[in-house]
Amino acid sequence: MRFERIGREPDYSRYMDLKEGWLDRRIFSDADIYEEELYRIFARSWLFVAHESQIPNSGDFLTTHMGEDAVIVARQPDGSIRVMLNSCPHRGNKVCFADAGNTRRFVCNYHGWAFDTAGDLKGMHEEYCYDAGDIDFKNHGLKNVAKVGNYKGLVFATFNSDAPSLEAWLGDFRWYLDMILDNEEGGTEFIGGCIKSVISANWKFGVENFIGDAYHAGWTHDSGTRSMNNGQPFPPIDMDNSYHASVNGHGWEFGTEGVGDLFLLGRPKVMDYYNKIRPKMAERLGEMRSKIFGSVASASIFPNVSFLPGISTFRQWQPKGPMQFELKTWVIVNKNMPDDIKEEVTKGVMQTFGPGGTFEMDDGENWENCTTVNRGVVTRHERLHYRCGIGRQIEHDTLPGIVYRGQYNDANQRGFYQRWLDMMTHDEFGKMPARPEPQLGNVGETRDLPGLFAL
């Protein structure tokens, strides 16, 4: 699909200078910029739409959004997954109002147009009123997206027929993703349903917080941390052995002590479980990744998915205008994890990063205030500071991507906004620079990597 835009095409580079470390506040509230984001980023990127565990059987479906476009994600009889617009081609009404379920047909409640789970038009109310030649059934089904991909259980889709493969989109970031998706035989699953909440803030604030902002945690979340852990403060950060790593706008910030986030979850049984499987994790993924997992860490997949690998909250920031987003959260666990440990993880996530969690409420208030205050008529013309750690880039013999030393850093945030700028500026993916050049090649499984990256 190609999308023609009529109107202004500003020089988006004037909104930031990432080498100098500043951003223009207007990118968080300007309605015209937001509208361009929907076209240039959300209509062209690979977007997360489901975990395969949510739709295991033929006829299973869920509804979600890709940007502001409503879509249906449905499992097919042959086991494949289709993603299609949740909009009837007759008058545009929403076809499916359910969050999830199992069905053989999607039927529009306006005029009774009926579609199978692949989106094909199968019939309608009072079909006799259409004369021969009035309607071509083959060309009036629910519009399917251009591509659907699956990376170790995470299902993505894109409207862009020119998009690179999902594996190329994720690139070397797969090395990091496998710490949460492939640390144990059997893979992962979502448990406990989806929690949705609406926050009056710009979607980018949530993404950038999770992609690299460990800096806020010891201050913003101090009282929450102490309340969850017998008065103990946020774990100290080892600036010599913690890092930011960025790949084409995806980012993971992390320590290497292996326990910080598991401590914050406040569930000793979960800590014991991961300590028990850690030796096998090291055999499977290498020593370095077994040390990273469970550490104080957070990560985001460009453009709008984030997770805390040790705490097991997985989330998506769905844009609803320049000053509002819908936050969708799930609990992600290893499929082979014992049921009692899954229950402990779920309770820990709800107490920390559920809607009433000790940490979630802190963040939402901050993001709302940042969004509201930044749009002041004078305030919006002041620059925001993103220089923390700007001189700490290193070449690491094990970690792929653009790597900076020290977890208190703005490096991944700068990497995220660089990819934002790339998407807003370039009309073709082929003209966008790789940031950095791929290091891992065409390796199918990162656990099979030879040489330094296997350490």
Second form
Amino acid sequence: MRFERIGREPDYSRYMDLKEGWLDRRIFSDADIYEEELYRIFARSWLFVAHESQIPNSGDFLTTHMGEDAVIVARQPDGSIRVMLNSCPHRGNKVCFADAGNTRRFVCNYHGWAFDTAGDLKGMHEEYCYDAGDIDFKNHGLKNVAKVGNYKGLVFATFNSDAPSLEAWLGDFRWYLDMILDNEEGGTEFIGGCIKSVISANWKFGVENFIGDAYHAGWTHDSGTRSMNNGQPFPPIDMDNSYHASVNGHGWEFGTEGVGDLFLLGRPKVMDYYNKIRPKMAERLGEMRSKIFGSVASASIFPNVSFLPGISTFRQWQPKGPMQFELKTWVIVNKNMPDDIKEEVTKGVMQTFGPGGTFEMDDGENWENCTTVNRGVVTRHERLHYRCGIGRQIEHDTLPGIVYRGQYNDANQRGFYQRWLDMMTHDEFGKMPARPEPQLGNVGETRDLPGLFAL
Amino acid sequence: MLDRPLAPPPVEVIVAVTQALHREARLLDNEDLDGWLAMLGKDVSYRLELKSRRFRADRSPPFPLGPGVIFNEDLGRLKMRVDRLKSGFVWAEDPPNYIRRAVSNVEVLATRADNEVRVHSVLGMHRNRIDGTTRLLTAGRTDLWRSEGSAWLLAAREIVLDHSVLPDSNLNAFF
Ligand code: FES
Ligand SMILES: [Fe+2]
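Can I get the form predicted in complex with its partner chain as well, since the one above is the form predicted alone?
Up next: the whole complex, starting with the chain shown before.
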């Protein structure tokens, strides 16, 4: 056997050919590529930081990360939300070590610099040690991010002052997002807290699994499905009436039967609840979306958020080095659900997609081993196959985005890596191609859609 | 009735319950899951809830449904988990992982019921997975054990894991 010792590729397009359908394994472990991802993707994208329901009151805060940068997300007295670096401008110490809570001040442990919840420096221990002219309080607060946005309860932030509006960033994907965020009057909330776990895998494996990999479910989760389902395996997929849809690297794979994921949740009362509100959902979002919601489906928002509509797990894959991520999971429910249904959903999520859940238990190890094994010095130069369903692209009357027929497909994964490549290669944000050209560009609210898309 | 402190349970009870904890750990380590199920009461409740890190002075109310529940199981659900593990389709457990449990700090306390004791213990769990990675998890447990006939059965277990971030990708082992 002969192999060449190859260094870094001169340009990122050499790491994949998505028209052919392959990826280079090095993007899952290379430290230099990872550093570049932090700059080019995480520091420039809109990143999910909170659901507004987690911090309802003035002074409520939570701590999280944008890429590997620690941030505080805090509700202000005027009701707005601010996002700032969780790092003291004095020596850089972390300012807030709590996961969440309510406070008026963040006081740094090292020298006692004190900040209000907007991040403004308000005072410090032994303030007299600074002479006039030593310090300008106004310029020594916690650094705020460039922009904060809220899409139907999901709060996003970006370090990038050139980023488009959050609406434009989500673009036509809002048509899909509204199925989970707006399927009932009142919107959504996160219920309970956040479960965090460390997984020794590259962050992209989590995202690509949820963006399109329905294919793994029947095999990886065979034991879980059978134990939940009287020994029956995962039902066969209807390849004619299920789809992949990709918009600028965001993606949703779904059936149109309306019940698959609700069934996997294993809580009949929740199924009943959605069946009851489904006619209203159809009035609200159109017939098509009311049939998609609840079907076997999974989705990711570029770059690192995923969820299962119908099963109600909502999660973020936080990068912690090329071969590790922290998985944060929450439960998302409709605000107007009765309390007992909310509790049923929570139980169902814990039993299926919590770290001890019947399905979740099978996933992590696959991603860990994909990551570590791909790193082998010879192995890393072999290509990975991403060609499934490459010829099945269709134009669809009702579904926006780049649409492929058949839920077992690599199409959304290819869409995700295409966007990854676009961001890794374009210095100017505005020059990145739209994939596809927006169809709902002027639509402010996908509930008010005219014509075909409203179907 | 005066609320006097209860007398400690008889030494035979302390020995029997402590032995039951050790036996339980051995059965689980050896994957004798049916043997383990036989040690559970019909109404067993088995819970593991995570904590969230807050400032000591923080007075804001706790989350309505708790910070995060990993297990909230009854006997039926535990049987389902055991069935899953025995199904032959759990790829991540084949070849088997090595798990070793160490039980310590056992404290057996009397309750108002004659046939029930409250038991505090500490569990250390060493997991060596099929890819060779090793993790050490520790947890505190508060149990209720009940004597039925000649056996002591687990009636309730509250597990508190000593990790705010789970150091592993799953928790597919019993504590
Ligand atoms: S580092 Fe924060 S006060 Fe000195
Ligand atoms: Fe999975």
